[in-house]
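Read the single chain below, which is given as structure tokens and is the form predicted alone.
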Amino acid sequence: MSADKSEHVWFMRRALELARGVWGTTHPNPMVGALVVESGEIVAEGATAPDGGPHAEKAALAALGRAPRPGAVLYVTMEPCCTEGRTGACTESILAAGISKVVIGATDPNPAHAGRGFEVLRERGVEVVTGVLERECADLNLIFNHWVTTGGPLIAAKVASTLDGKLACRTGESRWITNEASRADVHRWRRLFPAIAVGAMTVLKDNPRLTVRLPGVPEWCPWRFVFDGLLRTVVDKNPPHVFTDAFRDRTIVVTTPHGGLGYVRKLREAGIKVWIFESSNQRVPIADFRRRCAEERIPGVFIEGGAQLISELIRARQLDYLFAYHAPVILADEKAKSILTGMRPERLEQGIRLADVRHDMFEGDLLMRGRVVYPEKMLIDESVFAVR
């Protein structure tokens, strides 16, 4: 980083803090932080409001409550938009305010904007500095970046395993592989995603709540998807939390016609939504599920298990991003359950890799996360995915 850019890092870090302060509340818009600096002092701050509200730049300028003084600098984590939309172009608000210098983190990946906001400001005489903490600013909006460039949801998965890739002992015992700090971080990521998903066996075995429980804030519930092609989770005795709790209207069962219309009626009468996808077998076609999420404007889905569902996503090349938590534990047992199955690569280049990798430590546990990159040719063990 050049000396000119390094002097802006401190202010950009504060803008990132502001953006993280609206974590998970701005979908389908990105989380953006902005601040106005005069004579080296922050005089106003803002962050993106929920969908339909003002963008961060406008919020910061409004918070100032007056015209910026000569030489004022606007810091913003993402390139200001330059199209009207519902709230008007941020570039026009910046120009109208008389800001003479703008320091920006990441380029807006939206094809309607990408780089054009820089041009609009420069053409009108505004000094524009770009790329300050660019990697951190871009990483903040994983879901938006994918949504705006592909038109579909970011489908991500979370796995938690031992160092040798096991998620449970041979007895099935698995609580807890990772520590409390890692589990708290999972809740933080849950709050980012507008939807969480699990497979039927995870519901039957673990009966998860699939809500966000963070210290000091009320329990929050995203959309909760249950993948259940045969509607095995529809039981009369001790129905799962996701079908009976106060958030049951946020539960969507994803199934096939093989589950039976009687069970579908039962779910709907209980206030549970049901998405039915045509399928020649009991498995939900993931590509069709992705398209339905796009139609419903659900820009991101966080898959939390089980291993079979995530393995099927990989087999179908439908997993976009992976969060892999590793605990400093070794089972060294070939009969212990592995986190992922179904592939049989014969060479290393046939393996699935992660790109744009990030690492975090949680009291000894390691999180490795990144974008899933598939090999040109995948060798699949079809016996693992045979319908039983």
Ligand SMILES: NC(=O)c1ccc[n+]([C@@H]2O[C@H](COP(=O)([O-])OP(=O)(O)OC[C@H]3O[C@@H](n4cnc5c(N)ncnc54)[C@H](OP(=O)(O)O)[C@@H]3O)[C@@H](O)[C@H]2O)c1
Given for the second form:
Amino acid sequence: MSADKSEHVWFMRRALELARGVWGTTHPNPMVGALVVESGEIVAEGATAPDGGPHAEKAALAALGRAPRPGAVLYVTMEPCCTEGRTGACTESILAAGISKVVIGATDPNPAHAGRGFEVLRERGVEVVTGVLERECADLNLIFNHWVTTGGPLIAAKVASTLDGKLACRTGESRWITNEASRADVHRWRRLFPAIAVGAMTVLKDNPRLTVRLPGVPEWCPWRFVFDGLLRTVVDKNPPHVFTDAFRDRTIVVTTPHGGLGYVRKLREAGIKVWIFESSNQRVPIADFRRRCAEERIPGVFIEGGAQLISELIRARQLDYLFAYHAPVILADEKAKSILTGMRPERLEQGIRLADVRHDMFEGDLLMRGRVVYPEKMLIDESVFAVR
Ligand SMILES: NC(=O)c1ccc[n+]([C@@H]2O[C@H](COP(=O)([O-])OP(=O)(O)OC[C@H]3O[C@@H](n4cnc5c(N)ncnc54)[C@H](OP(=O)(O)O)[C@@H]3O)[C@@H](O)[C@H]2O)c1
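Please move on to the form predicted together with the ligand, as the form predicted alone is already shown.
What follows is the entire complex, opening with the chain shown before.
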């Protein structure tokens, strides 16, 4: 690697750290980090501000508090925007500051911008270096990238299973399959996603809090969706945490008219939101749920189970991204519950695959995550999804 390239990588790693510092706070904007380097030294740093505030490049230039010296280089994890937007084009701020060289990580996937930021800068005489740590810089914004290219939310799911894909023993015992470090990582992803979702049975069996509890930071609550077409979770005795805790106004029950209006009223009176979807049975059509999230400007949903809900998302081809944590444990029992069910592929090419795969290790557990790619033809056992 040339000295120049290794220097670029080194500074881009720092810009990535700055971007990660605003993890989960910038929706629907991407997380971006930027820094200004003069004579090989970092003299100013910035990251995307929340709620439509300044972009990272502007934050770094503002933090400098003076004009950059001749030869100053700006590093930024994503291509600078070149349209006015709410905060003005970043390319114009860079040009106005007199920066003569910009080093960029990922291309902005927004079709209105992609590659145009580079062009605008080059046309005006700025040296532009692209593609430094491109994969890492793009991966950081998997929610934003999906949102700007599809106009809808990234629907992701997390599964935690044994090495042989089981989520519980035949007795139902499932706590805990994965280790503490993996579970802490799940909290980190929860903090990234603006919304989290579970099926009714997970609420009834596990009574999860579905908040983010990370060391040194106050407990935080994303939007919490509960998929419950018949409102089975509305119980008088020991109602679940998500209906009673201090964050209950962040809970949204996703249901159908088959759930019963009395229960809907009861939930709303307790300050819980309810989204009702037309459906011929008790299952909410996931494509309609996706559309509603888009309307409400919720760019990402992290589904935390259980098996039935996630299998249903796959059957409907509505799962975009999968986080699969594997523990080094083997049950080797066909009666132990499998994490995903309902498909009957006869050929390997009919399997569902992950693309853009990334791996992380957590003290012996393994996370494999990636974009879900569906086969042309899926053979489905409809009896698995029959409503009772
Ligand atoms: N290992 C892991 O990663 C993990 C994660 C979470 C949970 N779990 C375990 O999984 C178990 C629960 O899983 P599960 O498969 O039994 O149940 P589940 O997926 O949590 O919930 C299924 C319920 O969700 C409702 N539902 C599903 N799709 C729906 C839709 N499209 N619209 C409306 N409602 C919908 C169904 O209602 P109807 O029956 O009324 O149709 C059903 O009652 C628990 O024991 C938990 O410990 C494991």
